[in-house]
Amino acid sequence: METGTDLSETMYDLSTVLDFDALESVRPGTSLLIAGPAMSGKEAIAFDVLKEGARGGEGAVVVTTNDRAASVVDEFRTDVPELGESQLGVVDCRGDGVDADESGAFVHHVSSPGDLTGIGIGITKALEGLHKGGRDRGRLALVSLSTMLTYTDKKTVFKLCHILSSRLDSAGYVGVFTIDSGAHDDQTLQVIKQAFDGLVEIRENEGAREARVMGLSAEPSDWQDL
């Protein structure tokens, strides 16, 4: 890992999507969990983090348990017109497709959201493909851990998150993972949170969405409107 001035130059600025001081300078290899209730915009935030990086030339890897790979590719191509041929990888966990390399995006299909080995292989292949394409910096989004938890137990998902954190660290990428905080008990959430460097917590307050950041600085940030 770089030190001194070189390190400051490699930090990721995620504050253009979420305006928090703690997100202005995020270390490569950092994994963040975005936790909030259903329909609180977690997926959109995760995708926006990747799209913002892609606009700057970074690689993007999306692991999707709900949306088809083709939909993800179309969305990125629409929102990031400058997206390059070796800039996007998608791991589709819906279990109804085959490997493909269409429209310049690397796509890997996995049998189900519970096939964590297949998901890990797909992510590794995507990271390798982007690296070969010259994308030494990038961002990964996994949407969502809640779907995976309906197929397997919390300890297995925790282990996957821990392994992915190591891979992101080796690749110099940052990761954002989403979870529906209202779909799991407190013990499950506490176990999953331990796999991450930081937490973006979202809540509904008097009809408004608010967020705060925890774990990246000495104290949690104040709640802010989204």
Given for the second form:
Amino acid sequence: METGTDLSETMYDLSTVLDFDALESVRPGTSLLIAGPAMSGKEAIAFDVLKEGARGGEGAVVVTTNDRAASVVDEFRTDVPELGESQLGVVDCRGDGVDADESGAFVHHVSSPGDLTGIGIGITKALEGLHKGGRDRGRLALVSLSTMLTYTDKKTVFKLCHILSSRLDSAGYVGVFTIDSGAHDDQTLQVIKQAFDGLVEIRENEGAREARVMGLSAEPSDWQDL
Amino acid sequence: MSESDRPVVLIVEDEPDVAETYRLWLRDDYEVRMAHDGDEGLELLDESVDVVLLDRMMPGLSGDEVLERIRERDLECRVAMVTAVEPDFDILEMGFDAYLSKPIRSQQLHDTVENLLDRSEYDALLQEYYSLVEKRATLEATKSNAELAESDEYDALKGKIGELKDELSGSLGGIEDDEDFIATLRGLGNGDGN
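Now that we've seen the form predicted alone, could you pull up the form predicted together with its partner chain?
Whole complex next, starting from this chain.
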């Protein structure tokens, strides 16, 4: 590895949300897939990763297929009281978006989760807005890939993830993406996983939620209670 | 196929002097075709064309209309729109892959064409990468870990996937800027008609 440079300054520490050694120092440009069954709290984890960053002054970009932009903005304002004017960007892909009280955040409405050009423009505007506001680091969450897979095929989603990772890499951002592991066949999950640097897998075990991290270190982590 | 292996650039421009200037700049590196208006541009357009330089303001069929027809025909070519004004963000939503503001310098024209060809190469690599990933997923879904460990095919596949991944993020530099990012996603969106 390179010597003489202090990497600790630029690395992202995601272990405050998910307590795994492998998440303590995550390289900028890393994208993570959070996979788990329905109602296992994947979205909450993805949002928590962004909120933690925002509390430390980082930018946050949310691409949502399920929640209204206004409710995402409200949630961030509530949970991150110190949230600044140019710190949050939301790309709302639900298609029926109307601009409501979303001032202070960059909000972009996209016609559908299948409108990839529109999503790209939304992300670009959000990243640019945050960058102009002085946020040089940040985290992006895309929730969820499962909805996208109902609008387009796995090949397109795989490519989208790859292209998006590449863009996040040049922006120095970290990306977290969620997928419902129960909603797709093994082949689809196997394919999508390979577009990511790391995988956070969530499972239910006798009523308890457990997680493990794969891909960021040589060996998968052990299962841990969440 | 064209007679040479050089990339093919189609110039659609109604002003002969301007078109000729572009041709002189590009002819050493590319096979250049010229069309003097939109209709002729569409006639000369076939699968061998890699990059189209499209003037926006033309009598008859406008550049915007030509672009629309190109997209309808589902050709793989990249289109650089040549405009007299610096386009705003919104204009990125139109279906072109790059824009050039007049007047254009030689270096700028070369850089744009080169960038568009790189992007096509990125697409081709991404396509190949995907098909290998798909194959790997099939093997992993159907074979046991023991079988995979013994399989030379699986081993070779993993190696090739690693190489392609490096190539995608390395030599081509990935998706550096906003315009590249949006245009690459647009290419994906166009391709998902199945």
